[in-house]
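We begin with a single chain expressed as structure tokens, specifically the form predicted alone.
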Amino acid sequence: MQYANMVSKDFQNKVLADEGLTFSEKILSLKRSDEPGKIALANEIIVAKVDLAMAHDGTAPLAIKVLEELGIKKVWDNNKVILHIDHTYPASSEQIANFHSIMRKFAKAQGCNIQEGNICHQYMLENFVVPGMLIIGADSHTTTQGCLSAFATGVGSTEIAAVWASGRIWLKVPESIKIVFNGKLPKGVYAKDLILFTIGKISCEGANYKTVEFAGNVVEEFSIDSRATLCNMTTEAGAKAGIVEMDSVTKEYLTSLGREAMMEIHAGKEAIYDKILEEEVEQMEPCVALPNSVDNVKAVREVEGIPIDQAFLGSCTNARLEDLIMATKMLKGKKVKEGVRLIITPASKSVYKFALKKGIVSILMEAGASITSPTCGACVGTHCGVLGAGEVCISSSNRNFIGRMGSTESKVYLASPATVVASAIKGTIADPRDYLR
């Protein structure tokens, strides 16, 4: 993938070395196209060149319609436009099947990449994203891809159509918040607990149009899977982007996939932040977000015993390999509580294949779990786990709004995969520490 902006090497080196700039200011300075070679400071409005632009079956059909109405015959670069059929896959109705058909025909006519049966953000991480990219996605959780030190943000269908047509986007350079997690994680506490705790502390509007940079020894020790969870849920605090800077973990991940960084960007040591939050993790506990807001967060022990009908381990937040491995360790030799549905959705075909090869799927099914093909279905309430009136679900996904997973009379509690599995075993919301070996 070629570097998307035409700036001089001297300017690039100057920006990368500037100790007074945040990550966002650096990367958007190097991507700006309205005034190339000019530093892009927080709150400045710029036009930037895009490296990748994606949309899925929930947003792409409208974007395609908008392009047609504008009379745009060709996207700006078919190698940088990626379509995903993932939100309702396989199709659950004739209407959805028709949407999928529209996308397939468009992709064929344009010669752009289209994939089916992988949750879009996981597939992007596995196949396209590298540090230094500017990625625009027609999905709010595009922020996930910041775990690989890219600036990735979500937009709507009409905006992604404009990006497809021009390869550029209008942006206000966001101010930044730095969140530092230090210490040793206690038993039963995971990345999902840290981000739920943070959103509970700062509120669902606490990072509105900000970039959230994660740092500290805990984050440095996290896998890419865990970093993806952190960045994914910055959206739930209103953030424009979530970032984990490139380090040895990033490099090792890229090397395993045969990719290398576009550029390595680090925030300056004298960068100005809207706020810096420092958290010592030793006293943290497993967390749950109660209905119907992601910032309605309590410790699991405060809500233990609430009966559940369904437990869902999936979504772009927590359906990756380490999550399935953890679930297998907890469920081996155990059974899902009678009357509880445990639905597990791998994040991608790659994750699913590994789980099959290693016997993970067999162990999960022996315990009573239902395994679906990779899809967003249950998370967004379209299929594969829709909730009925009065039903209660504990979910590893990212949102628990009214009607998010089906009936407006259902209730969704958000938690880590470990808490989800523990609850499936017990039949009520349960503390995972009681089930971890």
Second form
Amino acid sequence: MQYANMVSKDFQNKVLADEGLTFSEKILSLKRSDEPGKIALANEIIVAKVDLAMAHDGTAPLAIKVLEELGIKKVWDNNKVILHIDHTYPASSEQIANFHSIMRKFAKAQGCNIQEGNICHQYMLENFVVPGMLIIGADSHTTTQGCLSAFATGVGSTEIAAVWASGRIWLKVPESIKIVFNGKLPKGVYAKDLILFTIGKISCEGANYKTVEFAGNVVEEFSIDSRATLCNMTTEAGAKAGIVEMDSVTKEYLTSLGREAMMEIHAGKEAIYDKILEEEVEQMEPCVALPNSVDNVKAVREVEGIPIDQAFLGSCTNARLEDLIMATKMLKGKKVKEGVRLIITPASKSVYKFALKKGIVSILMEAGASITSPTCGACVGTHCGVLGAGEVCISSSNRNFIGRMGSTESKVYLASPATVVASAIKGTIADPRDYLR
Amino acid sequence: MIGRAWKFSDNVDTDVIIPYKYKARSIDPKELAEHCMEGIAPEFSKKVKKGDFIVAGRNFGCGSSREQAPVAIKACGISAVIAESFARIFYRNAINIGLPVIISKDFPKETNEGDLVEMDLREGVVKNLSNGKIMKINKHPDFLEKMLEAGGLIEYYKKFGKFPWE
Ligand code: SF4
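I have the form predicted alone already, so could you send the form predicted together with the partner chain?
Everything in the complex follows now, all chains and molecules, and the chain you saw is the first one.
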């Protein structure tokens, strides 16, 4: 695939070297199509050229309907339009099966990409995203893809239809917040704990309309899997985008998949931030978000002992290889507590295949876990782990709103995969540090 | 445009603006309008008059990304929502469906329920006629103003056969 910006090489170099601009200002300066060659500053509204535009079975059917209604016959570039069947895959009802058919027909007619049975954001990371892209997704957690140093943000169905038709979108250039994690990460504390802690601190609107740039030695040492968790959850603080800048970890990941960056962008050293948060991580503890709000965060130690019915290790937040490997380490030779179900939903087929090959799946099943095929499933309460009235679940996903995973009388606690697994073993919310060798 | 102010506090979420049960049932704006704000202001949908304003605190429209929330408000005849801040996706959706959204730190604090408000989008000013306060509205770029005038993204396309940025 060929990706090109609108602007001259000279302008590009000037922008990339500008020490006064944030990551978002740089990338949007280079993508803007309303006034190519003019720097885009925070709070300005611009029109930008999009590199990839995706939707899934929750949002694509309506977008397809909008295009039909407007009489638009062709998408702007079929290589850059990606459809995912992931929210309820395989279909759990006739109605959903019909939505899936609409998507397949559309993709065939347009000649655009369609994939089935991988969570959209994970599939995007594995197959399409490279640093320097502007990605628009009809899903709020599109921010996940910022872990590969792309600017990725979510919109609704009508808007993705407009992007599919025109390849353009209007955007308000966001202000930025910088979050720096420094120090040595204690045992049992993971990216998920850091981001839950942060959202607890800044609140669920603490990054509203802003880009969150992550930095610090802890982030530099993080794998792409962990960085994806950080960027994924910025949505829960209202963010427009989450960014981890490109470095050697990014390069290695891309090389392993045979891809190259479109552009390497670094925020300027004198860039102006709305807020800079510096956290020393040494004292951090495993965290959990209590029902029914993601910013209702406490240390796991404070809520230990709450009985659970289900433990869910899945979703675009935390069901990647790293997470499954960690679960295996904790579950090897152990059993899930009787009366508790541990449901594990790998984020993609490639994660699943790797887990099979490495013997991970058999260890997890030996311990009593049920492994489902990759889907959003339980995370959004459509199938594969829906909660009944009065049930309690500890989940590695990103939302615990009332009724998110099923009954409006169920309760969801959000935590890291380690905390989810520890709780599955104990049968009550448990601190993973007690189970890590 | 002149209308009365309907005051709301912080964090009015999309579930309050239009509960999911109605969203799932209907995409008819009129039917959505009948249930608008039901959860916190049961009288709102019955008493609201064409041209009235919603004046709110912080983070207006937070929660899910449902497009029906601004549609319901617009269908009530509300001429603009003036808030201290908006949730991101609500703000976008509102502009895209042609509902003016205005951010102001002070105006909502100084406005009381029932105050008379006048808005002139062309001049870019909002006045509270009850207390005399005047606020300048940050002008959007031309293409967005045109889109708002046409009644939103889809309406614009239907009218001109292209998107505002084309
Ligand atoms: S896994 Fe959950 S949060 Fe992620 S895209 Fe699917 S439904 Fe959304």
